[in-house]
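Take a look at this single chain in structure tokens; it is the form predicted on its own.
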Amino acid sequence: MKPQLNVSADDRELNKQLCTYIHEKLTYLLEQSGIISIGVSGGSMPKVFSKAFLHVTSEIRNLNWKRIRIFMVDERNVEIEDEDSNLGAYLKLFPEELHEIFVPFPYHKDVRHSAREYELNLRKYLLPEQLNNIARFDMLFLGVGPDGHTASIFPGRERLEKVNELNWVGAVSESPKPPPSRVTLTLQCIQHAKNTAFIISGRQKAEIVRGIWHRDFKYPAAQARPYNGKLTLFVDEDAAVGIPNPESGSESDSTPPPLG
């Protein structure tokens, strides 16, 4: 199954496309029962996601905020006040009365301790549906690096140190990108998500977009495609040149390699 592709000419068009996507998914999920779990990454994502999400939710009447929880797909192992904190970046963009919808990130000097406690928080606050003991989060919003990494899963380092038996979260102690200590969802957990969206911009990432489209597994971002095939790409025109012919381009039907 090919990803759903959205190409934008500018930031306004991207925001419009993203609002449509969030509204469609959120409306459906609100008709179901249980906590709605939304995972977000860092980098440029906080500004892009927050603008669209807050606009969409402002137009939903009688929204029960107690059903919505946002969590970090990956986090730098720093305190929330640190300028490198992904969670801190989101809290600066959300009104204070909505800070409670974010799953807390527990900082400890030992990143393995942070990872263990963060996984416990995900289980406690989200109560996600599980398949073979792996969480199935409702929505993930991911970015990519120019090396093809996504979350804090870097090329050649897809197998993370196991910190808990369920292995939803892993610890990264020597990230090739600073800061070196990070906590991230494992690749197998990302692969079990119900809906996954990549937001990618820039000509320097066109080759990564091509890799995601054609399932080139040398890039962790290409391995992050969910098993159910529900992958959406939001790319600008520069990044879209990585897809020669979206209408007829072929792609592999192979599945991501198991990570166990």
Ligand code: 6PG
Second form
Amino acid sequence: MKPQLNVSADDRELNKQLCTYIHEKLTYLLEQSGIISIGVSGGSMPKVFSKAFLHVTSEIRNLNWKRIRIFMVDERNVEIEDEDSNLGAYLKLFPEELHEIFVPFPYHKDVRHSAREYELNLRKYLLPEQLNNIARFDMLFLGVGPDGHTASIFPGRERLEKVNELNWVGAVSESPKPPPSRVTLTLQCIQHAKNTAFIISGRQKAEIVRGIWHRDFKYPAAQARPYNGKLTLFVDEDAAVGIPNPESGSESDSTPPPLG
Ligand code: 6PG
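Output the structure of the form predicted in complex with 6-phosphogluconic acid (6PG); the preceding block shows the form predicted on its own.
Expanding to the full complex; the earlier chain stays at the top.
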């Protein structure tokens, strides 16, 4: 299925498009039952996502916040006070009374220990639907790097350090993007998401947008396409040059190669 494509000329238009998307998905998910699990990424996303999400939710009457849980798709293995903490960045942007909707990140010096405890938290706080023992999170918001990484899954390092008994989360000790120690959802878990959205801006990422659109699986970001096909791209005009002719391509239903 061809991804939904949203091209924005500026931050204002991007925010408008994101609000429409979040409102549409949240309204649908609120009509279902259970916890609504929303995974977000770091880097430049905290500002962009928080602005849209807080605006949309401020307009939903009698919103039952107990049903909304936000978690980090990937996290740097640092204390929450550290400036590199993704969760820390989001908590600075959300009002205190909403901090309880975030899944805690259990920092330990040993990143494998953090990964183990983080997966237990995801299980405990999100109680997600599962398929083949893999969580099916409701919404994921992903960024990409110019190298084609997404979350903390880097080209040529798609196979994460396996932490026994874990299926959803993996540990990274030598991330090419600082800081080196990270915890991240596995590709398999990302591919099982119900709704996946990429938020991508800048000319330096146009090649990766092209790779996602044309399923160029040398990029982890392209391998992150959801199995069920619900993929939405939010790209600015600079990043959109990667798909000069959005009408073409992307029909093929090839799925990402399984991790060797
Ligand atoms: C992280 C991120 C990472 C990020 C991309 C894009 O914790 O570093 O989750 O995957 O999304 O590197 O970052 P920018 O949006 O800042 O370019």
